[in-house]
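Let's start with one chain on its own, the form predicted alone, as structure tokens.
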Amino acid sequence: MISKEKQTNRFECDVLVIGGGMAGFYAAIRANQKGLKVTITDKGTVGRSGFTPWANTFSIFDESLGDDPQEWIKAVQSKGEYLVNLAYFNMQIEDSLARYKELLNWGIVDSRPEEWDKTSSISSRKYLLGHDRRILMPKILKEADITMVQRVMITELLKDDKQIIGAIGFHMESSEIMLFSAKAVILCTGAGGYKAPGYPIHCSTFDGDAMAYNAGASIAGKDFMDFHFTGDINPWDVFQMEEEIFVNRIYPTKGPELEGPSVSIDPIFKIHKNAPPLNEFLPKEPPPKNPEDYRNKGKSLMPKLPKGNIVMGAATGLGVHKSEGIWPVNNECYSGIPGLYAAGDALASMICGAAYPSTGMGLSGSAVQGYRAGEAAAVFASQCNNSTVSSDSVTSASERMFAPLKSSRGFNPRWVNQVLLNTMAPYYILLVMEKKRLESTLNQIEFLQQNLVTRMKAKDNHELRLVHEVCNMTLNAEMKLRACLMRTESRGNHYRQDFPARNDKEWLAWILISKGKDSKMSLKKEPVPQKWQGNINEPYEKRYTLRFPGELEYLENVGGK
């Protein structure tokens, strides 16, 4: 049997953190501070995981600089189009400054002006190696005596009759079975997307969503899309990131403002109708050189634009930061499955609602939620007894994990992955949506699941990792398509050509996705609490200031406003 052919490397801990980005870093630190034994694992390397190396802004609430909590709440409700979870957004208000000060103390962020970089002959857009978070984060974890296990693809969460008791995966180089026993698990696995080959953020493939879904948790936020337009020269290179030797500096930013900019899908409409010139996407003035001025003036840091004519195609299917992932059943990052927590882009905390309201919320939200999840998981783990993973569970999980290596025939996962990307990446599937296109794409995804995904063959560990990633991405493709079909309205970054207006009567609600008893996907509405819905009696055009194409005409025809 496979489990006997492979050597098993066992790790025992109180809290297991899966994912080594900002959320995972903070989750591990906080659980460790509570006196528990912590292990953090990543399929790449800690500190270089997911979107963390590319983040360059960190939203901070600071009353000493004039920030008003009610103004922040009013702004995020408006820009998130009243699908914001204010319990989690209040965490941002309460904790973001403390988390930023910790990053300053650790040297992960630096408050000095850009001229400091120039004295070392380093481009002002590049970080000095001594302040590189990819180096400092692992160093800080090591100094805290937190076990780091890297280059491990986790494929499955392990459960007993009561709770999650660990996880299993394989080592990318040694092929060992990596068995983790834990009293609590925190998923900090990020989100994902359907990306052009060569896109640098390649490791985010919805792994946590898939594992949590299969373990019985609910998933949310699949009906709202972030996006990245690109150029027709090297379409994978969204911001000419191949020229970046070091990671970007992290700049402090304000939170949402009613009159300030937000990330809407308006550029999609422009590109869909007629690609505008590049200068329409350029910032009107460069950001200030002093990081503190950057925060105080609320500037937007726009990296270099892609080359060529603006088109869609770098990445689609990305969720709005912090609005996609494992649904929390309380205010402690808890999944509802005993022993399972989540943070960052793996948690559908809905602090942004239906659209990204301002820069910096992604990284700051990961730090805040990672800290909170680490604390909650530590409390749970401290009250638990050790659980033993049965040999039968290990054997069956190992069989499933390594099965593609044992197949005598099958499809190459690289080819299946490309078929999946070709199916999901076109902007007219998930960004400019319509019922017939969504149904047709769902039909294709179901065919892939039944006929290709189940028959992939891996020749080595790298292809085996891709097999599992393709499985996770295909499952999430089904989630996204079903959720987008279910939401028969347009709101925030969800645009339906056949329903181009908001429908507050039916859709002040989130969509939760879970695995039914028959193993089929089940979707249901979770209403937004009335106290978070804003003034529903406000005139439509005042309540919602951003217009979708055809919206007002549609409202006239259906008689609603």
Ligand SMILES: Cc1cc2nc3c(=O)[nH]c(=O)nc-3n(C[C@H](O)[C@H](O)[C@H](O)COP(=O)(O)OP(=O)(O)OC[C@H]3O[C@@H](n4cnc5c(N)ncnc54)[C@H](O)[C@@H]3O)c2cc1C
The other form holds:
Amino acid sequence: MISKEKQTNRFECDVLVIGGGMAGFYAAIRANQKGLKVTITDKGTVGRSGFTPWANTFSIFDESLGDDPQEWIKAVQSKGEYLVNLAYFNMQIEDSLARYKELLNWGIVDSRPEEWDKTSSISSRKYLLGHDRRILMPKILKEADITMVQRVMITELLKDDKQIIGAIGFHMESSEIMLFSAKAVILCTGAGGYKAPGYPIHCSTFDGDAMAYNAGASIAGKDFMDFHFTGDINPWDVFQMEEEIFVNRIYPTKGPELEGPSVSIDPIFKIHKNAPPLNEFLPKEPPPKNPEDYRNKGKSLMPKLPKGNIVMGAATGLGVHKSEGIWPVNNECYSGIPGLYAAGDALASMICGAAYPSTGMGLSGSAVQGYRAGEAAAVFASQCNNSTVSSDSVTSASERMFAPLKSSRGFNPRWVNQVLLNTMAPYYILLVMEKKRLESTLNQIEFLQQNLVTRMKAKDNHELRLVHEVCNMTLNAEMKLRACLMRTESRGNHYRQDFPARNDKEWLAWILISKGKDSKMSLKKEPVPQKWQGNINEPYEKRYTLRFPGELEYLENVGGK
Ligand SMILES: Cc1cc2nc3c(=O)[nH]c(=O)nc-3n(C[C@H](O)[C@H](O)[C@H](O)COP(=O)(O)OP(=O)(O)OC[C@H]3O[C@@H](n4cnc5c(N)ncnc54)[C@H](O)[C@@H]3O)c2cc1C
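Form predicted alone already given; the form predicted together with the named molecule follows:
To see the whole picture, the full complex is given below, headed by that same chain.
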């Protein structure tokens, strides 16, 4: 019995936070402020793993700088194409400034010269270089007496017949079993991609979605893609984006603008419609011998490569920030499974709807929701008694967790990951979609799940972690393909070549995905409340100002609008 062979380390707390990015940081801080015993765990290192270290803008709503709530709401609704959850968006309006001021006090960002506030232009509201959040975040948690358990890959949530009672994982160095008992668990596990060589986000593999789905929660937002920009010479490699400087200062942004396009998938359409030969963009000169010459000294740490055209692929597999993840059944980040909460990129809060409306909403959304989830989980936990995790459930979860180490034969998870990436990455699968292509890709993913994913073998802890991540990424791929097939329209960052127009009659709705009784994936529509649908009587071209390729011709033919 594996659980008897390996040492089991036990941790007891009131609130367990899984994931140590901005959402997890705030969830832990808030639950701790409410007087509860909090543990935070991360498969990497708190403050250094996930997306949080790379973000450099933070969106704040500040009435004293002239921000108008109605203008913000109108802009985000229009850019998110009427799939925005306004209850969660209102939290941004209510809380983002307070969270920002706390970050300022902690020194995670520096104060700004006063005259910058007198103008409303985004560039003039930049803040000075902040201190290193990767050092400060763990320090602040430690000072608050919050237990940090790092380098732990959590593989399963533990449940009794009433509620979630903890989680189990293994330690990346010692390979020991890490068993957490808690009265409430907050998933702050971030979003994910398929480990393309682009953004440095390889620990982000949709683990929270998979764990919550297996525990009975619903998942949403898988039908909107945002792979992020890169160049077309090697579309999955972000190093062509010479302007991108990672781990920079954090500065605030103004929020969604009423005019102009949202951050959208527009460039991919341009390439698709009129792609010039790729070799036109290949380097004309051989690479310089001295690697230093690659660098743009003083500006960027990135090697300078020829840029080519802008396409998408830097975070292949990623959805719209804050739109994909665990579906909240109320306005308190609650998953609907007693004791289970989620925040940040792991929560389908839908503050952005179908397309990312403005820079800064990612990081600030995680701070705002982390705080709210910490508070709600603390209230729940303070009304609960301790539950004991039975030794039987520890044994069976450990056996599932370590099984790939025991296999004598099997596929290497690195190769299976590569197959998954190659299957899902081409732009004509998830960015320019069509029924037959989606169906044939789903067919391949099902083959992968049945024949490869179930037969992976791990020779050490690193491969073991990858086995679990590949399972989670493949489950996510299935969710994406099924949701994209179901949404028979185009909207925001969801473009169907065979349905290239919005269809308000059918699709002012989110798609919720859950595990059916037969263990099969089940999808259903969740209508957007009427009060959040905007003016549906507005003329089509006015309501939707961005055009999809082929949209107007399609509308002429079907007589729609
Ligand atoms: C390159 C880049 C640039 C960006 N720029 C901006 C920007 O300028 N402005 C902006 O607003 N947003 C930006 N974003 C988005 C923003 O960073 C995210 O929306 C935000 O940081 C998410 O925070 P989070 O805490 O929800 O998740 P994350 O920061 O991703 O944290 C999730 C944590 O969970 C841990 N975890 C995951 N699975 C497990 C598991 N199974 N067991 C244990 N731990 C686990 C991970 O290791 C990670 O530490 C950027 C993202 C990237 C990648």
